[in-house]
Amino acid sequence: MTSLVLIDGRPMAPEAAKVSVFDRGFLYGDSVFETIRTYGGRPFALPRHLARLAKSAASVFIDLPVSVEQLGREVQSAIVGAGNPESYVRLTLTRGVGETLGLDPGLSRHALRVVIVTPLKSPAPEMYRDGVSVVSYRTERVTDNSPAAGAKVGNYLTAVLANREVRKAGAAEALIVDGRSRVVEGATSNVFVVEHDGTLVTPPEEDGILLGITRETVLSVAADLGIPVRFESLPLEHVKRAAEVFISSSIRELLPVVSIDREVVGSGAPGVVTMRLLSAFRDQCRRSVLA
């Protein structure tokens, strides 16, 4: 298994790809990007990244270096160089160098794309069989209350620093709560929960959630279930009295949390409609990739 980056559509190996340190990337995070995975060796939900990266570009003014589908071209011939099993795929667009050191937007004028291809490193199977433990961590993201609000940027200290308590307590993931205590995702990830009832109820748009594609498809899972589902701010001591929880990404897929805050979720361990879930989501991923 290798890796394998594109730079402006030039393939090389790892060791050299090299960006500059003027790039307004590596100076402010100033950059959008997109993380995919792949299912037999073929990208999920290739246009719907492609579609959400440009959509998050625009909203933070990046102009597209090349188009939608000269990006789907170089995300394919990556991984197929690549020649992975199954592969995970980061695909960055930075504002690029500019003229001078500055804030500026304008001192960019040519934007820098950047593919990385690596082996798919899932979660450990005893993670889905008996689900993780999460702690809430109060914060504001980088993009709220602004017009960035639920693009996907580069900058990701909110969540940096919301995964060193992850890692003090030993957790999987940190459920990030505003300031009016709603749980309004994970620091990398969408939340549901499961109410009694087994109605599945994730936050709104609303609330400045990132719009996850496994989120996404999540949802239309669960319509073809016959799952009710509603869209409803989380406050956290609700998600802690639900029946079920989990989190939803890319890479993680569907991962059951069963205690937050070292409270027990539900009975503690992986729900019965999360499980279902799982499963015809994976189904639903296999059969869109050969479609």
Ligand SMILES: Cc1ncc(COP(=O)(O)O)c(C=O)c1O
Given for the second form:
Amino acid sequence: MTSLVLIDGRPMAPEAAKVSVFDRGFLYGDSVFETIRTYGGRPFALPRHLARLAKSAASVFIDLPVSVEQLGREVQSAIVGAGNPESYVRLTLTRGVGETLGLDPGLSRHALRVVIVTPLKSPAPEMYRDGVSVVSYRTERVTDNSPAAGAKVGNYLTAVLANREVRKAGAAEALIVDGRSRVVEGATSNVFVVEHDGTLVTPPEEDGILLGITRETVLSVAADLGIPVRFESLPLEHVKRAAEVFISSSIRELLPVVSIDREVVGSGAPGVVTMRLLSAFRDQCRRSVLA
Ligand SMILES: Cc1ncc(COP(=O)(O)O)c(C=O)c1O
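Can I have the other form now, the form predicted in complex with the ligand, not the form predicted on its own?
Let's see the whole complex now, leading with the same chain.
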């Protein structure tokens, strides 16, 4: 099992992979990124991840240093070079090194791209079997109500701080609750509830969420299964009273949530609809990498 890094397209061992201290990603979190995983050794939904990266970059005015196609080839070659059965891929694009220190984005002319491939570590099987606990975390995020809302920008400090509370509580994720007491998403996941009538509900894009690739796939799988879907803001108290709750992300797929702030959700066990969706989701991922 190996890790491999590509900086500006050049492959190197992780120990040799170094970026300048003047890089704006380091100085200001002035970057965008994607997290991708493989199924059967092939990246899942690579074109959608690349499109989202390009959209995130455009929203903060970082010019892509190479074409999206070239980025895709680099990701593919890094995965093959690492040679793991399943890989975790982190693709980062920073605004690069500025001519001098200073916030002016015009000081940098060339974005830096980094691909990191490591062996995939999936959540433990018990987390799917028994479900996970989460905590709520009230906050405004750096990008909320800004032109970068919904972009996957490098500044994840809020999620880092939320994760401190997650760790303290022995939980698996933080539900981000905005100033209007609405659960918008997880620190690094999207949130879904299953209502008592079986409808799947998830917050709309306007709530300032990251449009998760997993979320999108869950929605298409739900349509295939004939599960009704609504896009609605989710007050925290409503989420706590839902029949089922789950979070979604590329690495964690769909994780059933069985308690929020130590209050039991639904039956206290992973819900039937959640597990149907998880199974159909995994089938869809495996099918799509073969297509
Ligand atoms: C804030 C946030 N929301 C949602 C997601 C889920 O996105 P995806 O399903 O594309 O991994 C992530 C993933 O890291 C995230 O950081």
